[in-house]
Every structure is written in C-alpha cells, then in structure tokens.
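As structure tokens, one chain now follows by itself in the form predicted on its own.
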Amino acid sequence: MDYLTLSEIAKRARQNLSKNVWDYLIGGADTESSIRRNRHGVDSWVFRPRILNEVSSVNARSEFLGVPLRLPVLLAPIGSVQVFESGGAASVAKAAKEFGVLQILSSVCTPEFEALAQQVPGPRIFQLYLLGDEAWMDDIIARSIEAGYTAFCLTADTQTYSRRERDIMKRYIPRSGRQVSVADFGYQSSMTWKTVEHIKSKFDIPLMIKGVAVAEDAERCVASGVDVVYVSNHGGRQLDHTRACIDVLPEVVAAVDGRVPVVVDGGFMRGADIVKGLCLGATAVGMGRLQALAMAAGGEPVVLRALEILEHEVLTTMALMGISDIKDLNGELLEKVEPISHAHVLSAFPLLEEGY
C-alpha cells in the first residue's frame, strides 16, 4: 500500500494484528489514565503562529550526541518489537539508517545488540533493563562499547512489572513481561544512584537515563555526570496516575538548564507533536508506539514511510508557524489551552473514529 498519512498506517497495523499483541501495543497499567494524560498533555499545547516570516526554506535537521539527525527524533526503545513484525529490531534499524535518525535498541529485541551492530552497522544507543547482577551490567556495557554503540541508556522505572489488565484479564502473558512482585522482579528493582555513579566512573560511554519524571531527578542525574536526561513515563505502562510527559518536560529543561540534553516521549504520535516537544526545550523527541505501528503495518519500509511522512508534518507545521529553522523553536510559540476532544492513545489519528 502506498502509504500517504500516518492514519492509514496505524488502521493497517490494527487490521494486522491479533487481539493480544495490538492490546500489548497499546495498552497500559491498571485504569490507562497515565496514557490518556500523555495524549491529553500534548493535546493541550497549541501553537502560536507568527506571519510574514522569510519560510521558503524550512530546515528540521539537527544532531543528537555529535550524531547528525535528518529530524530531531529518536525511535524509542520497545520491547519485543519483533511481534510487531519478523525482522524486529533490524528492520528498524535499516530504517533508521536509511532515513537518518537514532535507533534505540531495547535490550529485550530480536536480533540481540551485538547481532544487530554487524548486520546493521552505524551509529545506534543500546538501552538496558538490569537482569543481572553488577558483573553481568559491567560485561553487557563493556561488549556494547566494543560493537560501536553511540550512548548507553539505562532505564530507571522499571523497578517492577506493572499491572496491565488488558493482558491479566486474557491471562496474556507478552514476552517481555512477567507478572511478577517487587520482591521478585531482582536486580532491576535494585538499582540506585550508586549505580549510575558506578558506570560513569568504570565506563567512557555518553549515559542516558531513561525514566525521569521529576526535576529533582534532573538534577541529581546532571550532578551524577549522567550525559542524556530523557523525561518518560514508559509510555503510561509502567505505574500508572501519572503527569503527561509534556507537561514534565518544562520544568526538566528548567533543571537542566542547557548542560545536557533533553529527551522525551509519551503520547508524541505526529509531526506537530514533535514540534511542541521541541519548543518546550526538548533536544529531541522519542517515538514509540507509532513506531510499532508501522512495524505491524509493514514492517522496514513502512517505518521508513512514517518517518518520511513525520519530516513532512514537522516542515509544513513550522512553516505555518512562520518559523524556518528548528534553533528558533522556543516556548513562547505555545500556550496550553483545554483541549477539545477526548484524548485516548489514538486520539492523534481522529479520522479512524469516522471509519475512514
């Protein structure tokens, strides 16, 4: 299918899709109110345009840790991303490197990071969920800088595995997920600053963490010599009740205060989203979920198919923005208003719900 909008794709990527893995896809923890917030978060920033600005040339390329961006997008990490399609994270990967964004590899994908590195060979972040012990953290993190990785992200909300009672109420139980007790869920409820001052003294790799939700967080990473302070709530499936991203990212940014960059995801579905995310001080923003669906719809050439139809989306609405250059995004340009439909983890793609 000749895809022309990202709609097209995610109703392909549902009509794909069993009941179980679109449920994985885009479910959340407990009531799903930390999703609804992500989409509500963004909804209720809207633009405020300025005219008669010189937009005959609009440029959307940046750089990410010295790593030029085509777009100021990286694609987020996503467990098991190999259900979505059979090449999982090497289809993303060709993608990426095609279109010249970051890929962030989880450490819970198909093939494994050292397998990807050499089928797929260029800049990449390798992202680690702790299921061992020190040693083994030190091991992974030593073979990850040996294959080439960009950065190193650890992601720091995962100290459990949520409750999604879209899953429990069909006793699904995804692949990367168990359901489990703080008490038994180990080394990754274990983590502490300890630990990241642990990697930054015994490893010279940039280090993200992923997870942070509070600018007091921001600032104790930034003194713990973390280099990438990336602001998500895990997409809204990890402990649930909690602010849209967006809404977090001000005061992060506010924290941070230009020492390193800034990261977010959570709700981030179309190209004016990514816009507000970069007037708000985010360095770059991560896409999840629409990452996924195009996966489901088609795997590498679709998620290449959205990309190029994001950096159309983020052209045009700078444009009409009367802004030619992403340097110039800045907050002024936003006002939060209420917004005016209801927001659900597709409410980005409206025309679905009018069965086009």
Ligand SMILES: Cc1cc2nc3c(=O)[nH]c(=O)nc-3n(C[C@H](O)[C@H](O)[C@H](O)COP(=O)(O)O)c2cc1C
The other form holds:
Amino acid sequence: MDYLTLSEIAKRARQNLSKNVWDYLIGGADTESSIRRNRHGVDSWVFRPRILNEVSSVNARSEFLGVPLRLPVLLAPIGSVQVFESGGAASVAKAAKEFGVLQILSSVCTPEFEALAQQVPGPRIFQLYLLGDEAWMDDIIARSIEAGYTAFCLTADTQTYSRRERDIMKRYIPRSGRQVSVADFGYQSSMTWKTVEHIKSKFDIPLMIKGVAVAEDAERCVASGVDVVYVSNHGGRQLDHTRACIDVLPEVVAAVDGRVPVVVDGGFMRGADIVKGLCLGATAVGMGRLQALAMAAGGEPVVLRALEILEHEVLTTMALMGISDIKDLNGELLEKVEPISHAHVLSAFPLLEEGY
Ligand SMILES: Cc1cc2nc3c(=O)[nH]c(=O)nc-3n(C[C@H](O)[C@H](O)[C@H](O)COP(=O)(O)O)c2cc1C
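Here we have the form predicted on its own; I need the corresponding form predicted together with the named molecule.
And the full complex, kicking off with our chain again.
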C-alpha cells in the first residue's frame, strides 16, 4: 500500500498485530498515566507562528555526534522489534540508513549488535541492559567499539521491570521474556553513577544516558562526563505517574546549558511534535512506538515511508511557522495551553477514532 499519512500506517499496524503483541506495543506500567501524560504534554504546547518570512526553502538537516541527520530524529531502542516484523533490527537499520537518521539498537533484539553491524554497516548507537557483571559489560562495550558503533547508550530508568498490567492480566510474557522476576534485574538494579564513571574512565566512545527525568540528574550526567543526556520515561512503560517528557525538557536543557546534546522521547508521533521538541531545546527527538507501528505495518519500506512522511510534516510545519532553518527554532515560538482533546497513546491519530 502506498501510505500517504502516518494515520494509515498506525491503522494497518493494528490490523496486522495479534492482541498480545499490540498490547505489548501500546501498553505501559500500572495505570498507564505516564503514557497519557506524555501525549497530553505534547498537546499542551501550541505554536506562535511568524508571518511574512521567506520560506521557499526549508532546512531540517542537522548532525548528531558528527553524523549527518536528514531529520533530527533518532529511532529509539525497541526491544524484541522482531515481533513486529521478522527482519527485526535489520529492517529498522536499513530504513534508517536509506533515509539518513540514526538507529539506537536495543540489546534485546535480533540480529544482535555484531551481526547487525556486519549486515548493515553504518553509524548506529548501541543500547545496553546490564545482564552481567562489570567484566561482562566491559566485554560488550569493547566489542561494540570494535564493531564500529557511534555511541553507547545506557538505559537508566529500568532498574527493575515494571508491572505491565495488559500483559500480566493475560498471563502473557513478551518474547524478550524480561517480565519474569525482579531477581532477573540483579545487574541492572545494581547500576549506579559509579558504572557511569567506570565506563567514562575506561572507554573512548560517546556515552548516552537514557531515562533522565530531572535537572539534577542531567547536571550530574554532565559532571560525570556523559556525552548525551536523553530525557525519557521509557514511553510510560516503567515508572507510572511521571511528568510528560516534553515538560521535563526545559529544565534539563537549562541545566545542561549547551554543554552536551539533549535528546527527548515520549509521545512524539508527528512532525509537529518533533518541531515542538526542537523549539524547547532538544538536539534530536526519539521515536519509539511510531517506529514499531511502521514495522508492524510492513517492515523496512514502511519505516522508510514513515520517515518521509515525518519529514514532510516537519518541513510543512516549519514553513507555516515562518521558519526556514531548524537552528532558528526557539521557545518563543511556543505557548502552553490546555489541550482540546483527551490524551491517549494513539491520540496523535484522531481520524482513526472516526473510522478512517
Ligand atoms: C515495544 C517497546 C520496546 C521498548 N524497548 C526498549 C529497549 O529495549 N530499551 C530501551 O532503552 N527502551 C525501550 N523502549 C522505550 C523506547 O526506547 C522509548 O523510550 C519510548 O518508546 C518513547 O516513547 P514513544 O513510544 O511514545 O515514542 C521500548 C518501547 C517500546 C514501545
């Protein structure tokens, strides 16, 4: 199918997935309030567009850790991405490469990091969950450097696995199988700032910390030599009752004060959402569920198509705001208001509710 909108991609994903896999994708922790807040937060910012600026050419290209980006988007790490389409991480990698954005590979995916680097060479970030001791971690980091990874991402909001009631109530264990018991998180839960200092002192690869939720931790990241601060609440899949990530962004950007790039994810589904993140100071925006929806709708070509549609949405939004270059996006172009619709995980696609 020739997809012309992201809504059509989301609709097809729903049709293609079993209830178990669909719930794994859209679900979150406990009452799922963090998911709804993410989306409510994004909807709470509206534009203050400027008129009569020349926008015959609009630029949304940038770079991240020295890698050129056609769009300031990172494909966020999605564990078990192979459950959405059998090519798994390789399908995402090919689409990211062809379009020109960076993929963050989750360590619970197939193909695994070394095989993927061989299969689809190119810049890529590797995200790790600690499933072993320090020697185990050191070995994996050394191998990821050897395999040519651009940066290394440690996810710090998953010290234990949350209670995802959609899965629990169906007695469903997602294929990554990580939901079994808190004991399985022994290594992940013993991760501390010392782990960060250890990695920084031993390895020469940019380090990204994912899961920053307050300015104080952003400050501590920078003080510890972290190279990228990644604001995230894991798409509302870990701690329930968190603030929307877009609402955390301004205090983190202020704390980091331009010393390192800041990435944000959580509820960003559309081109206009990306523009809002950039206005608030993010260097790049991570796309989680949108990437997985595109995978479910048809794998690599649909991930590529979703990126093309996102780009079209970003460029259109910027032109209508009177902004011709992403470097000119700033907080003055936004204002906070009360959203007009009820927020939920798919509320970025309101036409689906009307039966389109
Ligand atoms: C199905 C699924 C699997 C995920 N797996 C991982 C993972 O393995 N590692 C990780 O750091 N984050 C993981 N995340 C969180 C995403 O990287 C990202 O933070 C989140 O999806 C962003 O929110 P969004 O889905 O609203 O875009 C996962 C998210 C989803 C939806």
